[in-house]
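Okay, so here's just one chain, in structure tokens, the form predicted on its own.
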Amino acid sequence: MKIYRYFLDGMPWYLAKHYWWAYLWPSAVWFFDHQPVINAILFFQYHKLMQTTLNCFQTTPNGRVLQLTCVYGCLTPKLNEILGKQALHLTDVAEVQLHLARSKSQTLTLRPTRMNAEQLGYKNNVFHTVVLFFLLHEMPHEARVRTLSECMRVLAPGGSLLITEYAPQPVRHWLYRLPFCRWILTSLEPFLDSLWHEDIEALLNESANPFDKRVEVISQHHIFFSFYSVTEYRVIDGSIERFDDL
């Protein structure tokens, strides 16, 4: 019997099959949540990626904030600290990850809930900011579409979606140009290649359309010679725009 099947209960198949060893196995959760390990995995860019993401909160709308899935490192405690008395809603499908997050941010303002990012239990238009920190590259295309659709559903017009991720196909970056490095990356991250070829802005607008919304890029920061990016999208009421066009 394949090991990943022990982790399938209540988990998306791709998470259990490809990432059990990184996110679901308690021993691995302890190991990976050490700053030197996280920093090495992200080619020593973790602090810059985190700080750039947090800096975006200087311009994001005030209101409810959702961090969609837990992350290793100190992003969640830092975000909780920035928000002060304002609640930080944190959603993940894995209880072991939520337990870790609670242990690092023991405040009453952290609101952890167990949900699948592809099917959230929140009402429409209830959040003003949603944060996706290195989530989309770990999903197959279909799951990515459903997750972005849920983001568009729960985000209110005028809200912001912050996506910190691998940038589009980095054809000039040395990590991509070296076949061995590219093979290692795509072996450990089996859905990364599809993300590299994904037009996220177009996908977001397609997902937003059923909710009478659209998105536009407010800011984009390229990191590590455009290997990573931090992008802020603003959600706009599409029905008002269509009215204005008449």
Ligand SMILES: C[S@@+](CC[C@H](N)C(=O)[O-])C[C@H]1O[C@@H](n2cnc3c(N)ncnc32)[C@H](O)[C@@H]1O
Contents of the next structure:
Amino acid sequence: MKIYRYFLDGMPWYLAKHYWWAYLWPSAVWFFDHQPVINAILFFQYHKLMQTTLNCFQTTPNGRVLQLTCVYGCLTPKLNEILGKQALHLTDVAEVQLHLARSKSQTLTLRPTRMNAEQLGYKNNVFHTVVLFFLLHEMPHEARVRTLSECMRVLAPGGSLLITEYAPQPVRHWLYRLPFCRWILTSLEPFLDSLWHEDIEALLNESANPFDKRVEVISQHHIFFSFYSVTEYRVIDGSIERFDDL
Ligand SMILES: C[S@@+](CC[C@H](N)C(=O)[O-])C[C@H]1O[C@@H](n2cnc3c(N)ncnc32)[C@H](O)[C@@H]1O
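Got the form predicted on its own; any chance of the form predicted together with this ligand too?
Let's see the whole complex now, leading with the same chain.
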């Protein structure tokens, strides 16, 4: 019997099939939401990753903010804290995750909504900052493309997309070079290898094009000898460039 089928119930297939044990099973949700556990999963880089993300977040454009999908640990309460009275929109497809986020940020400024990141119910150009924290490596290529396209659609020109993720193929890193470590990692994270080979900036520009937008890298921070990175992409009105080109 395939246990994951029990968790399908409106979830994207890849989430139910490969990550039910991490994000959908209530006992696992309780287990993983402990700092030592998350820290160990991220090779003890959690605090650095979170702090760098928060530092970048402090300077992203003010306005409407979306955290696209829940995360374990205290990122959401910290974002809430930085925003003060301003709302933090939080979208995830799993009710159990939204419930956990609500229990950690008991403030009316948290606006949790249940949606699939691949097809958001928000209007175009409504957000000024979107935060993605370790989402893309858990998606197959097609879902990743649809999610990035949705980010480009909902972000207004002048807005920022902040992505904290595995960096491109870390060929020099010991975790990559040791076949056993690489095998463990890619077995637990079946879409990581495809993310390692993905050109995110090119994908964003392709997705932004139909909305007359493009992106530029504003800052990039390498963490854990470039195994991870925190990148801020600024969304630019694509028609301005075309006008300049004339
Ligand atoms: C952000 S990712 C990984 C975060 C990171 N491993 C951590 O917790 O520190 C996990 C979240 O993404 C959500 N998720 C995955 N695919 C999704 C999709 N297509 N739409 C919305 N939420 C999704 C899962 O429900 C889960 O809450």
